[in-house]
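The data below hold one chain only, encoded as structure tokens and taken in the form predicted on its own.
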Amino acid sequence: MSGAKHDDPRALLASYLTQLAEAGEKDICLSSETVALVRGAASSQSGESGAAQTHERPRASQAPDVSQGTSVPLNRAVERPRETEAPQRLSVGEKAALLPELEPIEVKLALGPATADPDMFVEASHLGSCTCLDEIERISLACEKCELAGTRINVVFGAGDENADLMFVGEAPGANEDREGIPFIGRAGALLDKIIEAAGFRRENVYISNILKCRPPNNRTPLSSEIAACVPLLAKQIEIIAPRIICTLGLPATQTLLGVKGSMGSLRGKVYAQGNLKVIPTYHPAAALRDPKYKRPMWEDFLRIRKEYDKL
């Protein structure tokens, strides 16, 4: 059909929304401006339609009725409302003490001393002896307890704040570490170090490290025998930073310090506690890297390590 009726773009565009009504729309977003063009088509349909219509009941095929309002029962077009102001925005700390408190489980951790094995090191070694991590690094360096000493470029010792109350253990270093003999520098680490960041910490200031101390070939889960060869190590290193929160990242890393079995899943969102000491695992970057679902729940556990970190 022609006619300036039907050329005036408010008539056009409310026979539009009567099409859309019949069609069965329950609910038309629109913005303010077009809210204001319907109503001047509505007035004018009205001032054409004489006062016999006044009181008739509008029929399924009439355009909504938004003279009134921005909202009309059943199929209704709904002006989108606008913001007065933006939203108030909470830092980090206020997120994290959102968080319900968790009464922290009672584990006892499973490293043990460093001299627990007497034929871990050579006698020359002393390892229980040590009172600093650069003897620690020097041991290690020679280490040639397990097979992972004849593929590995360099021993990835750990790095970072040596007095530091917040420790990461990872499982093991990857192709990047391996070659730089620094941990948590590949793509890995670098989404470590965004969340890191984001939780209000620095890099600097915390303490990084893996249960093995070289890589395994091709990325492979490490083996029991690894684990053995390398746990006095870590466990020498925990002793001597004296960490008071430590972040587990993976499954191996979690069961080892923890001496538990389980999935992740079921492991993490929790705080376990050694006295003083809070370990709260969490996933591998790597995992979050692999699969975005992760990155979520790992989110949610940096806020439950900035909530019991500001307690300290």
Contents of the next structure:
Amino acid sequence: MSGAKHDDPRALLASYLTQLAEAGEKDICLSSETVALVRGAASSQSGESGAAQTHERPRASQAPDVSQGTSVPLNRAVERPRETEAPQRLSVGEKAALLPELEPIEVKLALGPATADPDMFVEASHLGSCTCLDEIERISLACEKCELAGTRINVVFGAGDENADLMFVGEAPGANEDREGIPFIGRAGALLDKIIEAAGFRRENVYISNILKCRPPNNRTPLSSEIAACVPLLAKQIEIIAPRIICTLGLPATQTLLGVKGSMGSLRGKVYAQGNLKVIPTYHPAAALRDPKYKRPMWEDFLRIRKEYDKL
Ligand code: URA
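Would you generate the structure of this protein in the form predicted in complex with uracil (URA), following the form predicted on its own above?
Then the entire complex follows, led off by the chain already shown.
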């Protein structure tokens, strides 16, 4: 400590750390503020000033590899982020647990015969006797209840775990889904997969379906007549799967299930409940692909799903 000013604690600390570094200490971790403080002291101690420094100071991202056993000049000590700078270290479950509780809004889901077109009753009674998804799928494959039967390549019935506690309901198949007969396998599907995984779920453990089982030409918005014709299939799927949480993706799915009008912005961010089934709406992944501003609220909705799921 020969060069340190003994009356300046900053200079003493700087001198001590310099000695540690020169002695081969490999892992000197300091908060950003301490580094700034000590650098200031070290500069004045060595006579450096501003631009006239002998060594250029690397930014944190350029920190040397101290694992190689080289001596570490003080001005290259590794900056350790403060605890408060590292919330990303929380697991998704921990982040979800931090969300405030939301009182569920009681609803009557608009999936029963009362909300549908009279024609639907015939379909509904056929469906009424189904006891497994395969039987409903067989009915859907033969369905000609709307004009989409004439333009589809495949009926996209749904995919996933028949016993899932978590179900996603999208709008309608797109071109890729129509070609393959599997929901959400295009770009929107890739984003959905990513968010599902990021929220700590696995695609094979959830169930994914759509309001419409056939692709509308040019991916246009489903007509209310098409929704009315198709929704009994979804209602029966939901009855058999008996999920505890349904996440509706986008406006048509949200409005159809909840039986309400309103914008996505006004409908999301809430938990709806019918008995022990909860509905959590969020934006459609295609909307988030078109405009990234939807990614943040979408992620918040997925944290909400995580939170509710962890309470099951
Ligand atoms: N968009 C949807 O709503 N559903 C799909 O299956 C694919 C894209």
